[in-house]
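Quick heads-up: it's one chain on its own, the form predicted alone, in structure tokens.
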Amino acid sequence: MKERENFGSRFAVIMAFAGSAIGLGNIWRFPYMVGENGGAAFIIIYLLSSFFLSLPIFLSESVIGRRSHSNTFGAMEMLAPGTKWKWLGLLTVVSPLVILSFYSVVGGWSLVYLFKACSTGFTDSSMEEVSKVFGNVISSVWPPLIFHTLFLLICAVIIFFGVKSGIEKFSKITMPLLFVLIVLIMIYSVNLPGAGAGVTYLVKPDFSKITASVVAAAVGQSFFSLSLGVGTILTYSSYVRKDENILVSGIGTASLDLLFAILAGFAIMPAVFAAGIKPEAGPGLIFQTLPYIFSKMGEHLPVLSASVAVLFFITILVAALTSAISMFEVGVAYLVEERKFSRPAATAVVFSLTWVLGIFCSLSFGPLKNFHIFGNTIFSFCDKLTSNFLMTFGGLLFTIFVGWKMPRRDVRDEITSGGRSSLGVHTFNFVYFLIKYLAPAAIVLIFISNLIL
């Protein structure tokens, strides 16, 4: 088996993990999930879930990945040979392919808007015109399919030339840039006339809006944003050196992911209220709001508006790519290491599978919009299936495996980096308690809630 590469430094590790975590889940999905689920109350549950549920799952995947230095299937075979745990490894090969199939559709939308920003721009576009453009884009047949294909092709090319150089270099450059750009957009957004209502919506919780479905949505978003339960963290952790502190990396990644999601919320939601858009507008929210912001900027500073629009959609695209690549690599690593495919062949297989399913997801906004699975379009079904079920189920099994199957001494050895970190006994016991008891129990409750709902 080909020797695995290692990330070059702690900064590279955190940026790579952040590159996987910070992407469309934060910029595209988080704002509209906040809008659909009651604003500030949703954010509070999301914050608690990130550190007390998602972080233990993140650490569980990290422990398995670094302990085995293998792909998701090979890791379970190595750490629990001859058992049925191998099916967890197989599940986490399939799950990211489902996510990637609809994720690439949204990535294609970002390409559409990047081309528009580079050509005609958004100057003098009214809110009605912006909304109409988005509706026309996603409901048509060929443009979304073409850009869905192009997005996946870019992923495939990067995977073909290797993960380390692509992901690490992308992440180290684009993650800081992405934070700078989102802060600039946020500053402009909160100063728009009428934006105050959007800020209030984000900071003043209405706890009467908290329902079982809101809690399930917040936990699902937390899992989706950190790419949990589907093997991406496990696969990335297999590239982490033994002397790297995975607890610090995990906390750093979760904190950056949460911070960026909050910044994205403040960049989008005030503009939503200023533009008179309903906060529950759904998946198209970012593609309706940001062009409107750029249009308003263009009334006074057309050059700045065009430049920021291009840079922003480039950054969204690159952030989407770094997340998509991590999902792409899970399937490729499995095919290369377990099925002995060449990397080009494995890349072609993963591309083909996600491309075909992505076609149906894309067409669910147009010709297939009346085709429903359990009351959902194909796109929505894939989204809810992964975020509410596959990711939570995978996360549950990962925590059970680390908390109940792996020897405690092996878990401690990984979390303390072989005794190199100065992690105290009480701190480790608390982390181990979260992994072994709290996270599995909470996930079971959420999973049951999702089934009932």
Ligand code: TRP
Second form
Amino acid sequence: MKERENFGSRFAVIMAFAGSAIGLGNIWRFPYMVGENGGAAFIIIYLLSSFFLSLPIFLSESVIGRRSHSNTFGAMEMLAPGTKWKWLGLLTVVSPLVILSFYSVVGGWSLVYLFKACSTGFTDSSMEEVSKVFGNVISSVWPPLIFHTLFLLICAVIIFFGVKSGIEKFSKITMPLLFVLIVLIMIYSVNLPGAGAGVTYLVKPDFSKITASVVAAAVGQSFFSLSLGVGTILTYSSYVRKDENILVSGIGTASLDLLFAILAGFAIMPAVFAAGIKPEAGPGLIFQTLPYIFSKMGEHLPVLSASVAVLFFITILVAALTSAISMFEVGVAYLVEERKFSRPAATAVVFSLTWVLGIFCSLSFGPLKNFHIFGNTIFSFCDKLTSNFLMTFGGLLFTIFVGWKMPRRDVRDEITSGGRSSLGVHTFNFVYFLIKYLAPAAIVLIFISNLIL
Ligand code: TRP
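Please supply the corresponding structure for the form predicted together with the ligand (the preceding block corresponds to the form predicted alone).
What follows is the entire complex, opening with the chain shown before.
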């Protein structure tokens, strides 16, 4: 049998994980979630949740993936043979495909805007016009479909090349670039006239805004941002070598993800305020406010504005791609290892399934906008089904599996990399406590509050 591929170095591991974590969740979702949920107070809960809830789930997936060196389904069959846990393995093959199908539609929008930035640029002088353009783009039939297809095709090409020459290489080159780009955009943004109010909004907490639904939103956002609960982290961890410290790579990933979200917040919110736009604009925030800002800037500094616009949409595109491939890989790993597909065939199958579901997601802004599932359009149904339900449910089951089903000494063995890392007893006990008690209890609470809300 062909030997299973592994990531080549610690740097490669962290870049691949960070590539999965840092994506539209940070650039597109985080700013509008902050906007809708009360600014800095939301960020504080988000921060706490990232380290005390999300990190334990991340580690649980890492423990399972690295222990089994297998895809999500194979991992369950190996660690709990012949039990119902295999359903968790199967569920987590399906959920990333659902996420990928709507994610790819937004990835497609960013391609549309990148082409616009490179060709005509942004010249609409009023916010109404910009919003109208966005509305026209997403509700039309062909451009979003063509670009959704193109986006998925790029993912398929990267995945086709495999773990080392595809995922690892792409992440190692693009992730550092991404940080450079976002810092450049941030510098530009905080220097816009009137940007101060946006900075204040991000740093000054208003604790009166914190309600149960804000807490649930912050926790949900931190799960989404770290790609938890649907087997992406499990699958990537299965490519991590035995001597790699998964605690360090987990903390490294969570920190980079958080840093990037904050940088993205500072790149976007000051510009939003500078343009006099309401921060609660929702999912269209970056696609509506930024073109407006670029066109305003273009009146005085056309070259600078055009270049920042191009940089910005490249940033979004690259961030989206490195995340999308991590969802893509889950299904491919399953098909190759469990169903004995060749890698190209598995890539083609995952491409086709997400492509078709993505078409429906895309059309749900136009011709299918009146088609509702439980009161949601297809796009928002897929989004809510995964973010509010499948991810939390998956995350809960992964922590229960590691905390209650796996022998404690196996968990310790993984977290200390077979005793190679010098982790104090107290540190391990604390991490184990988070995995076994705190994270599952908190997820159940969030779940209940989501149901009630
Ligand atoms: N975390 C990514 C982002 O912030 C998105 C993502 C990748 C994801 N894999 C995932 C989200 C798995 C949920 C589940 O954009």
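Take the two forms, superpose them, and find the largest set of C-alpha atoms that agree within 1.5 Å; that set is the rigid core. Every value quoted in this text rests on a predicted model; they were computed, and no experiment measured them. Positions refer to the first chain, counted from 1.
Taking the rigid core as the frame, does residue 132 move its C-alpha by 2 Å or more between the two forms? Comparing the forms between the two forms, which are aligned on their rigid core, residue 132 does shift its C-alpha by 2 Å or more.
Comparing between the two forms on the rigid core: C-alpha of residue 200 shifted by 2 Å or more? No, because once the rigid core is superposed, the C-alpha of residue 200 moves less than 2 Å between the two forms.
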